[in-house]
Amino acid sequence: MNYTLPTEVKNILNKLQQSNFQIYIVGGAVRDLLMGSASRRISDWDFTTDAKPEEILKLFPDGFYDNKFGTVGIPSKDTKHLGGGIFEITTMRKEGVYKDHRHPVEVSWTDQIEEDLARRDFTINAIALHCYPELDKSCLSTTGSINIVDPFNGQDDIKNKIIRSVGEPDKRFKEDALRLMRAIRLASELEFEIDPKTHSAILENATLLKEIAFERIHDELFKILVSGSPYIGMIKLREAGILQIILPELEKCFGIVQKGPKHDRIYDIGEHSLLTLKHTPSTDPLVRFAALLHDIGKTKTVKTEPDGNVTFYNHDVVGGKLVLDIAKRFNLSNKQTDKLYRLVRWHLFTVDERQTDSAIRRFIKNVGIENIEDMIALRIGDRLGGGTQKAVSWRMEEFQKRIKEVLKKPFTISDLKVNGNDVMKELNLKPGPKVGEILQKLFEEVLENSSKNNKDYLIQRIQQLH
């Protein structure tokens, strides 16, 4: 294992070791290093020590401690490599009794690293790395002074690509129910399988998630969405009975098929939604979330016509309203909510290269200029998720060209070849609402036909509109 630690990480290790404290690197950084993932940037560094929080703060005056679980945060100054994040140093703890499936009733310190690792969630996260950067520049080189503490054989589970609970899985999940989703998230991120005993405990304890705040559920869900296999992650959430708890609107889509003489559908709405997520060419978790939810309005608009065809008229409108409720439940920001709503509400846009400039502008206004590429990505996922073999049709290619053309043309009143001064001069008017009304009428004409954005023509129209 050859890897040079970031300077700030070495400084943390050195300071605590020089003060005669034990200090170990723990968590995802150790797991990634053991997986040989050092080639990609590791930005999430966690530590555990036998130093108490107040002792840690003496060594790191810029640190902060605002919890009772022994975790001190130390801001990183390395914005280039570590993203300016937070290093977390936690005093080693023993296992304890938990309340509300999240918080321990009391926290007991220990100086035994094995006791601290015994309270952790999964074996691949219950490995500690003890190294001496003073003695070896790289610290983690094959000849360096390192010691791996692995009491639960996490290295074997990494090698075999297994997610396994530390100790009894039922106990682990009852301590913190969010671990149910974390197991699936890790399986999705790392492309690991979940140990059968651990998986059985997930199924048995899924309803515990009802007691977890959606802000925390949001974090795990979005980590699944940005993983390399979000499609697999969602399948695992559904198999575990978790999807119906966190996204009942999506769960209701399974089993509903658009069938009839005019249709030849091979997937139900739920399966189509998962496949849309799989094929949407975007890594933005919000775009992937929209792909997952784009058809949820169909459950409330499904109707069988007299000829036997199943329809979902206005499901985009209904779906838009539903995602506003979901956004509120997941505590999304106003900006995130607006984007999610637009992508779901307007995903049924008409793709026609013959549309007028004004029709294209309405599309741009509805979707938002900043969301156009994301909407195209969602449409691609929708096509491929419905069984179409080609991601982009020739009509879509022409439609995208039309969007670019229209965006080059006047789009706001300020783009007109005349302004308020021209209106006041031609009509001998003083500043006031009348000037704005005339400019608005001219603007609407130009939206319909951009060739009318000609100063001579517009001056003539000003005189006619008086």
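C-alpha atoms forming the largest set that superposes within 1.5 Å between two forms make up the rigid core. Numbering follows the first chain given and starts at 1. A quick note: this is a predicted structure, and the numbers were derived from the prediction, not measured. First, how it differs from the form predicted in complex with adenosine-5'-triphosphate (ATP).
- When two forms of a protein are overlaid on their rigid core, residues whose CA moves 2 Å or more are considered shifted, and G420 is one of them between these two forms.
- Once the rigid core is used as the reference frame, the Cα position of V26 differs between these two forms by less than 2 Å.
- Once you line up the core between these two forms, the Cα of K15 stays within less than 2 Å of where it was.
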Contents of the next structure:
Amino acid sequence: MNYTLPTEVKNILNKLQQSNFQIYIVGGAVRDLLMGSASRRISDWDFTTDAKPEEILKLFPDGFYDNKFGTVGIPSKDTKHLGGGIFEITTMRKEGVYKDHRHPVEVSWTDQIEEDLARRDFTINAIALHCYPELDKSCLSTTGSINIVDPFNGQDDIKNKIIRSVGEPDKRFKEDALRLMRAIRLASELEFEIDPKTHSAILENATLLKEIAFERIHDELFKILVSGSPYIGMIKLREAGILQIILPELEKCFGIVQKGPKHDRIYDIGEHSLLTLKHTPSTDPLVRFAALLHDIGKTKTVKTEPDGNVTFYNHDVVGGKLVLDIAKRFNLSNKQTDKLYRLVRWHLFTVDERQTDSAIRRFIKNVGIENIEDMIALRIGDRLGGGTQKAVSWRMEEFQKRIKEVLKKPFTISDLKVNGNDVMKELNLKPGPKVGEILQKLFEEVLENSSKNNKDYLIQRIQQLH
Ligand code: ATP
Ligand code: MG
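Give me the form predicted in complex with adenosine-5'-triphosphate (ATP) now, not the form predicted on its own.
Let's see the whole complex now, leading with the same chain.
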């Protein structure tokens, strides 16, 4: 290993060592360093020390301490390399008995690094690096300036790409059920396999996730969604029995097939949902979530018609309602909820460049201008996830061009749902300036509120405007 430590990281190591405290790098940064993937920048640095939170705060006046588990956060100023993140320094600790499958009842400080590593979740996360940056100012290298503490052979598991619990897996998952999600998340982020014994303990304890706050599950799920292979992550969640607990609506999609004389579908709805996620060209976890959930309404609308065809009428409307429940469960913000809803509710849009301007305008209004590109990405995923080989059809390209045109083109009087003839007929008028004046007034009203552009309403207004 040969790695240049960021200056701020060296400062943290130096400051604590100069005050005669132990200080180790732990967590994801160690994994990245040992895996040699450190060429991509490490933005998240975790440390552990025998200094108590108050002692750490004395050394770092801009640090903050806002939880009872001994973690001091220090904001990074290096926005360029470290994304302006937070350095987390946790006082080394031993943990006793846990309650409610999440929280240790008591935490006591220790100055033995091995004791601290023993309470960590997986062997690959239970490795500490003791560095002496002052010995080698520019660079961390295994020749002299670094000492690896690895009591659970995490390095072997990194080499063999294995996620394995520290200690007895069953006990460790019962202590803290969030580890169930973390195991799958790490496996899909790192593309590692879960050790069989750890995996059977996950299966046995999956229901414990019911007791974990959904915001925490949300964080882990979204990390799976942004990972390099969210498709694999979802398969792993399903195999581990976790999907049916956190997204029962999606689990129910497996086994439902759209078949019948008129349809020749290759995949069931569950597999199609996962494949849509896989093929949706967006890295935004929320768009990926929408791709995963776009057909969720099909479980509630599935019907076998007398001719043998299976249909899912209104699954877009029902799906929209279901994702509102899911958004609430996962504690999504209003903005995220709105986007998820729109992407699922309107995913059945018609791709046809021959539509009228106002039909295209309605599509834009329903989906939201800011979501159009994501909606197209979802459609691409939907097509590829259904077995189509080509991502974009010529029709889709034409349709996208029309959207651009319509966005450039202002709404005009000719887009009104009534015209001069309607005005003349309703008011018994002859052609003349009065007809134009009334149309202009209607036009101004519709510009204010496009939902007023419906024929019944406008006819009624013509009478009133007279
Ligand atoms: P990431 O790349 O997401 O930051 P990480 O491994 O650093 O991965 P963190 O959530 O930052 O994950 O946690 C830092 C370290 O704290 C982990 O590597 C692990 O040693 C320990 N840890 C975190 N959560 C748990 C947990 N629920 N149970 C036991 N140890 C945990
Ligand atoms: Mg971390």
